[in-house]
Structure formats: structure tokens, C-alpha cells
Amino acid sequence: MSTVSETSHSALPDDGVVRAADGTPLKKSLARALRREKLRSFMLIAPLLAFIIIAFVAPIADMLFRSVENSIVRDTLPETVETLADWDPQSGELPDERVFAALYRDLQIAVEQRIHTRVGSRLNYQQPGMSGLFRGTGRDVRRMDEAGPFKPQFLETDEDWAEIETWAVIKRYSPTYTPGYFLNAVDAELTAEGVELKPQNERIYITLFNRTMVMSLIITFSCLLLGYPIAYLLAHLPMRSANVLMILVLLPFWTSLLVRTSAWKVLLQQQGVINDFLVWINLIDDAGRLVMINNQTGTIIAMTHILLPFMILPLYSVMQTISPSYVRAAKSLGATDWTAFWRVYFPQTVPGIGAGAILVFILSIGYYITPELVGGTSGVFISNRIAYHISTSLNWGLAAALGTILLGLVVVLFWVYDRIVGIDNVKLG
């Protein structure tokens, strides 16, 4: 073995490279090394990349595309919308016989597809009545004469198209891209003279942002005041009475979230158990029984119980960590027991604090169930909006660009909390 040691040491060039056992470049071979560790590494961790691709990242993509995506009106109408660039609403004429021609065009070829009434469909969001009005045309638009002009035969099908506003809203919203639904998002509209706020009795989801933003943080605080005590006591008590105080925390993960909800509904209307229980040892009467469902109260007595768990779970896996020998240092130098709690043990809570509260919160302006069975008119979130959106009036835009807009307000959230807080000191365990 030696021999064959010294030959093949032998055989390698003398030129002050080191080089592996192989005669490679000793840094080579490691950059392949490391290139191969790399490369399982990545192996190992591709299905969960896969997953969160296709389940997180291309929606929240998808959601973005669509809050300004807008290209079935010029799919839709294309001559119409070509012609109709050269027409200038502020004339206070309405386009000439070209514009109509080419809509009777577009929309025969429209109306063989069956895509008229989409267009409509579109442009209704931006005007009521543009659903009907295309939807009606796409019925006479047949009937029309081959030859022309076409300008009277539309006037006769509808008066609509008289209208200066109605030919200004096809060309307002032709564009591939638009912001229609950004301002629509934020009670405003595109119109002639520019970007305008609606009228005040139109405005609804500045109202639902706010609301949602400031019952959110009441929820945060109620879960904060109430799983504060019960994380404190259940890292104080023996291992044993902990484990099944633990399991009436737990117990609201294993129960329906609709059963909770309906449970709160049962418990706090007027005939309910907690106003009967308030009537009978005399603290209200019977004629002035508490509202307590159908609003934001109910909203938030409900949410505070369904998220006071991820409250006290972080808190409580963070005061576990704590040694009670600072509290008794503390008390030891003649600190009272509230100086030992406020300033030796509530400032090692704070990353306790910090990652429930970002988790009650966030999951908080998410909500759409609860508040949609106990808030009634005045207890809805932003949710309820954009759920309304996506599976009852189809305005998929719109309900995108509200999302994204939550989405947008959440970073800014957590923007400033890492600025004043500081992400680093929020743990979770």
C-alpha cells in the first residue's frame, strides 16, 4: 500500500495546488461537494415550495392581476373600441355613424358567441343599467338592417344610447388596465372630470375598512385582557392542575367554528340564556333586556371567545420560559409585588404579547363567518364584502382589489410594529 501511495503521489504535478486523493484541486472538489449538498437540500424542501407556489403565492399573484385586469371590453368590442378613440366626450356630440357600425359589428359577433352580456355585466359596476342596455341590444341587434345606418337603429333599440355617458363609459374603461376597482374600492369613481368621490350615501367600504381595522383591534385588546390572567395562572400552577386547565383552552380547536358561532347566537339574543340569567337575580328587567346580536357587540363578544386561544398560547409558551427567581430577586431588594411584576416580569411577556396579538389580529380582519351570523348590518367586516363579491354579484375585480388593499394595510401593520417593536422579540415558543 505504501508503494502504491508514494506512486500515485508521485504522479501528480508539482505546482503548489492541493489537491484531493483523486489529483482534483482540493477547492474544487469542495465546491462540488457543496454543490451536491445544495442540491439535496433543495430536493428535500421541493414539495413544500411546489405547494406554497401553487397555493400561496400564485393566488395572492392571480388576486393582484385581476384587481386591474380589464381586457373584455376591448376583447369584446375591438372595433368599437378602436373607432371610438378618436371621439371626444367633451364635445357634447354623440360618435359618429362609424362608432355605431362597428358596435353593430362587434356585437353580432358578440351576440354568436354569447359574450355580449359579459361586456354589459362589466360595465354595469362602473353604471347601473349598461347590463340591460347590452343585454336588450343583444336581442335587436339581429333584426337590424345589414345596410344601415346604423346610427337610428340603435336610438330606436334603446334610448341608452343616446347618451353621451354611456358611449363615455366604453371608452373610459376600453384600456387593458384600469383603477376602476381601486377607487371603486375606496368609494370613489372615474368620471369625466376626473377621479371623484361618490356620493355620500353611496360610500360603503371606507365605512367597512374602518370598522373592520378598529373592531379588530378591540378584539386584539378584549383576547389580550382575558388571556393575560389565564396564561399567567397556567404557567404558575403545578404541571398537573395546568395540563387540564390547558384542556379547556384547547377544547374550542376541537368544537365546529358554526357550532360556537350558533352557540353565541343562542346565548346572546334577548330570550336568551344570558339575559335570562340578567333578569333573574334582578339586574335589568324584563322590558329592558340587552341587545346583544345583530351588531358589533355580538361581533366582538363572539370573535374575543373563538380567538382568545391564540392568545394564550403564545403567551403562556413564553411565561413558561420566564424563571421565577427574577420575581423573587426582585421582591428579595424590596420591590412590592406589583414593581416586581411591572417591571421585572411583564417586560419578558412582551414577545408573548407581540405574537398573539399579530396572530389575533390578523386573523381577526380575515374573519368573515362569525361576523356575518352575529353582526348583522353593523357588525360586518371588509370579509363579508369581498365574500359577497366572489360568490354572489361575480365582481371578482373589485373583490380582488379589496384584498388587496387588506393585504396592503396588513404589511403596513407589520411594517410599523417591526419598526417600534421589532419582528426579532416576537416569539412564539
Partner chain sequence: MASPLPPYASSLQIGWYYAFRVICGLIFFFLIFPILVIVPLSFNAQDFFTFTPEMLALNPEGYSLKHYRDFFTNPDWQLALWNSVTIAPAATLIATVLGTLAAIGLSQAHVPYKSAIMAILISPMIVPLIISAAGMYFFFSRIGLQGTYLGVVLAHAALGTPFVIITVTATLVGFDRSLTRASASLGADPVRTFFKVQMPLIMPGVISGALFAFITSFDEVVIVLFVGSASQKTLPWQMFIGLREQISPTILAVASVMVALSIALLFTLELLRRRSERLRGLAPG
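Please supply the coordinates for the form predicted in complex with the partner chain, as a counterpart to the form predicted on its own shown previously.
Since only the chain itself is given, any partners or molecules it might have are not part of what comes next.
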């Protein structure tokens, strides 16, 4: 790396320092070379790192921020929020005239800019009815007497303004940041008494998280059940036949997710191939066709098929490295086939089971497309709810909060995966 300019025969102090060819101390020269090498490898990585940070990390961070961001109330009703700070919802009394006057002035501006409905729809996530309240008041606020007093005029417009709870909600959601979306995502809400769980029959998200977890576990388990024999067979066949059979595993792996989902949609239908076959062999009669789609069964069957290769491949690579002499040794010591398998062979495959199971579980809890198409209403996952809140209900804060929880879950699982397998050891194909 160092340029050769002088050679050692030139006059150098003989101080015992080891020097490079150009006369700089070797230590310094090596440090410089190391620095240059570090810089060079960093220059190679930098373009992609910058690209991923802009195109991927920043969007995720932006989404995480949305789950706590809550500036609508403060931005639209700044003066109301400020005057409301002195009011105590526990006092049992409505805010005074000052607050109503502030609300009047804020709404005047908001109605002019046509943004008053945004506050309404934001607060409606927390308290149903707020959307209508703001829309109605927005219409009436122009006709109010500018001289005041405003309190009676507001109460006349809508009796909800006489409710302590209305004001309490506005006050509760006036800070710039809110835990409200997160609480909502775990079926809790912020009430005057603090954080409370919602009534049993309204707890949809906990149910959904539970269902996502339970169904992912079932899918992982069925993948393991079906994947283990296949991996075992492939690892114990001669290389040539194993490679041929491997194609049967890799072809589904490489086939488009939508192709496989369409295939299951076609097969599992009531007028589909499987039902027709079962009727034909007289196992069921024509009226008793099985309902295998648009429910949990559909999701479990289709996702087991889709994720099965992700279980077989890591299991296979672990089983390939297990030496057959252990099992032979066990048998020579008198173990039966079963004991030799269960006590000697199986424990050695546990790392493969761990790797495959975590991988399948991570992939399955984040799945969206397949549950959406074959899951009906009872077979959908948390991802489907996130998509619903982004594209249909437009409650983006709640979507972000649900997404953050899901992401946290995946990151923890992946950390475990990294400890067991290591990201560097991920093998493809």
C-alpha cells in the first residue's frame, strides 16, 4: 500500500523502531493502510446504506412517529387548548365563558379554512359523536352573535357542549403526543379515571392479536409436521435422487405467491376440485360439500403450503451435517430404531427445528395477501386490519400503532433468530 520512495539504506536514526520501506514507522504505516481500507469498504457500502435509509428506514420511522403524533387538536384549536389548560374535568363544572370565547374564535378560523371537520373525525376515534358535533357547530358558528356571551349560544347549538365528557376529551387529546392510538390498539382507552380496558365485547384488537398468534402457531406446527419427514427423506437419499426430489420443494418456493393463493382458492371452493372429488368418491354427498374457504381452515391450509419450503430448507441443511455414525453407534449399543431416532438423532435436529419454526412464525404473523383472499372474516390477521385502517377507515394513527406493535414483535423474534441461527447463515434456495 505504501509508496516506495526511499530505501532503508538512506540515513535513518537507528532507534530500534521498525520502519516501512519509505521510512515511516511501521505502526503508523499500518494504521494508515487500515484507515484507507476502512474508508474504501465504507465507500462501497455507503450508496446502498444511504438508499435503504431514505427509501426504507425513513418511511418506517415516519410511520412509527404517526402512532403517537397528535397535533390536529392543538393546531386547529390553539386558543381553546391554551385556555382549557386551567380547567379541571374533575370539578364537575363546565369550562367558563373564556374557553367558549376561545373556541368561537378558533372555530371561526377553522371553518374558514375548512379544517374543523378534521378535529371532529380525529376526536371521533376516541368518542363517537364528536364528528357530528364539530360538523354541526361549524355550520352554526357563522350565525353566532359576535358580541357574546358564547356559552349559551354553543349550548343552544348542540347539547353535547353541555357535557363534561366532551370537554374532557378535547382536553385529554390536546397534547402534541398521545398514547391514545396505542391504548386503542390494545383495546384500552384513556378515560377521566386513567387507563381502562374496554368492555369485553369491544375488545377486537386483543382478539385479533391472539388469533394471529394462535393461527401462526398452528401454521408453524403443521409446517414442522409436514416438513420434518420431507427433510429427513431428502437428507438420507443418495445425492442424485435427493436433488430431483428437491425440485418438488423448490418449485413451490419459486412460484408466485398469488399463483399459489389462486390455486388454493380454486381447489378449496365448494364447487372446486377437492369437493367435486370427495362427492365423486361418495365420501360426502352433494348437499354436504365442505366449507374450506373464507374461514380459518382456508388460511391455515394455504399458508402451510406457502411457508412449508421455509421449514424444509433449514431443516434439510441441518440434517445433512448430522453424521450417520451416531445412529449406527446407538443401534450397535442395542437401541431400537425409535430410541436411536428419538434419543440420538432428533436432539441433533433441534437447531434446524428452531431456525425453521422461528422463520415460518415470523413470516406468518406478518402475512397479508393470503388471509385477505382466503380468510374470509374469521381467518384474517392483524395485517389485514392495518391495511383496512390505512385504506378504508383512514385512522392512520391506529394503523401506525398496530403496525408498531407488530413490528416490535417481529424484531424481538428476529433477534432470537439471529442469536440461534445468525443472519449471515440465512441460505436461499
